[in-house]
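Let's start with one chain on its own, the form predicted on its own, as structure tokens.
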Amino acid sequence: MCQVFIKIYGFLKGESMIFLDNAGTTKMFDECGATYTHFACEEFFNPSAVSRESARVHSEIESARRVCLKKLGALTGTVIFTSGATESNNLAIKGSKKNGDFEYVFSYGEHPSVFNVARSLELSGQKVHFVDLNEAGKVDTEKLKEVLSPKTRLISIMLVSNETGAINDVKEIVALKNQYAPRAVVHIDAVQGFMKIPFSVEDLGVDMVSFSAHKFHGPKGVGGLYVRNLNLIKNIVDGGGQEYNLRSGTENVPAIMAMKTALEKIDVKENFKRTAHLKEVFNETLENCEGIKILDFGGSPYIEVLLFSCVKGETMLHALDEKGVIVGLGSACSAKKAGNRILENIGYNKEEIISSVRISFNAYMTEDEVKSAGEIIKKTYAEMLERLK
């Protein structure tokens, strides 16, 4: 216990640590901390109250809403502020549920905050379809086509895989919806896409989009659900009627405003290019390293998977952790569970899956950091192999 504390304390004091689990979370911008403190300690008023101070805070929240819509590329609709992606996904799915002979469509590649809600729908007696992924890690659109029908009420597909970085062709999915299920609502979980890859809701043609601030250097505990038409969903929690009566409860003003600060700071296109370069630099350090295989699904530059022959991914994670390189085992919401549903559905076997770790970058890392991380990974892997002899 003491050794763990000493290591963590050392990192807090500024000793070398290279964080490569940015798909799990990101470090909050300093500016966001300052914004959060201001609205928590100075502009602390309840935006639903009737005082002049409260009206001013309410106006600030509306300005944050407009910034969200602008960053989403939305010309219509609104954003409902939530506690993050899990709540946004629940609101989108459960809120769009209708009584009657309807069907719901998801993929096997979804995050637990979508996949487990889909399972609960199925257990409650709803007709639910789960669509396989293809070898590129994307939703198999041929199989998607087979399950769409006029009965389809909701199609919920992630934009970017949190496990592999594969990017789904949402425009094609919407086109299939228009052809085979014209009355269906399309929801995308854009947690790994929003403020990371360029897109607009108008171009994609979707109805709802979930996002979470801590994935793009904002605070934890806040996010949103974009809704093109408020009549598409109903509330799933009763209360005071905040957020268009779709998400009752006093708004988390400090977090919302800190999220706005993060949104205004990020240049998505520039960060995309820089991260792609960092990923390339990192991968070059691992070239020709026998036993290490890079799974790059040609999608988001922010995420990739490494497979280590003869060494478990969890073993590598802990060994790297001791050396100040932090990697992931996939979704933090399911990392403690055995296996990996997404890699398995793509076609990887159990041995490959247990040897995998997820590497995820952010645009504010340096070339030296990613080079050092690559070298440490190579050295650590060699040490692991030596112990097995």
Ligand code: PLP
Contents of the next structure:
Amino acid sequence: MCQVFIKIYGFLKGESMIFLDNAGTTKMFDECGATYTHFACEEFFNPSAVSRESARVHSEIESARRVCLKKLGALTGTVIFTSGATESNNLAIKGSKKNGDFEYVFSYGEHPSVFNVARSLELSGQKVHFVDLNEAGKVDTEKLKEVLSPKTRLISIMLVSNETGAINDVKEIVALKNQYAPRAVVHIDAVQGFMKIPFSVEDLGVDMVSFSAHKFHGPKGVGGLYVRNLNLIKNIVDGGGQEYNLRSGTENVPAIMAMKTALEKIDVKENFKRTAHLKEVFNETLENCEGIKILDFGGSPYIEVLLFSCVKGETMLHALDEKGVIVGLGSACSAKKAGNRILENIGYNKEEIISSVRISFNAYMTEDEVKSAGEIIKKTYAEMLERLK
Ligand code: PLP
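Give me the form predicted in complex with the named molecule now, not the form predicted on its own.
Below is the entire complex, every chain and molecule, led by the chain shown above.
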């Protein structure tokens, strides 16, 4: 307890910081920095050139590809390296567009890098369906069933929600696809799931998976798209034909290799257990605190939402920032603009959405840190209420 108070005092003096916005990004491992520097400054050769040096670099990125496939639990298919999940999602969706009488299926819970691509498909005249979320924050599979048909070309659904942490029933979605939409391909945006929750592409039965290194302590600006069969998609950028002709442009070798370092360091099952425990400890500090509601959708241990009665999420975020606790705005941020499609779709009202902040953990935090963060959040909320009197 004493240690917690010392920590809180330290934070109040601005001496340290507790980062609870790990769904936004994560701190890169030091080891990734060393790998990055090595491949940027020493092994800087272009993997597509013909020198022996280039061949060596080429074989290095092939080894990174194999590590990605292993971590995805893939027995077939390959990984296309991209600049991150936004690009992977664009490639999966735009690349699977086909001429003819086809339909495309998404959910209301998707990240903008899927949702806005879906909207632009719709604007270009394609038939697009958006499926509602149920009260558990998951894609409503009864409603999904209603829009699937032999015309369905693509189903693109996220594995874990970046806003709520809810985990979709992807196996069930694939089973529905097999029954009602046999010609469709299934893509999952697994940004908040890959290297965080245990899963394998073989077990899920999906065709494409997007991921991004900066969400699992790798560098920013690199990620990948797993593709079970290269014939499923077409390239969306023309150029030199790198990455199996699906993503032209010289590969970002230092970032790909640094991502490999992160992949090799993480033990997903161990981190999952650790994070679940940290979340439990954090939630215990907020137990019985009147006015603070924890929305835990029972999915990923890495993400949850807090609602603050009578205080805006944005106000809390700034007040906490001053005290060295960094949280995310998630839903409240978009609620300010145009009404939040995700919490709103689940059934929360505007007041609740505006009062929300997103808390997201990483497995390397300490119990002391999450306890201190909980205490600071409680204290800050009490101060905010006091000001309203
Ligand atoms: N999809 C989800 C679910 C995300 O949470 C994010 C990042 O916040 C992205 C896609 C975009 O990832 P990137 O930053 O690699 O483009």
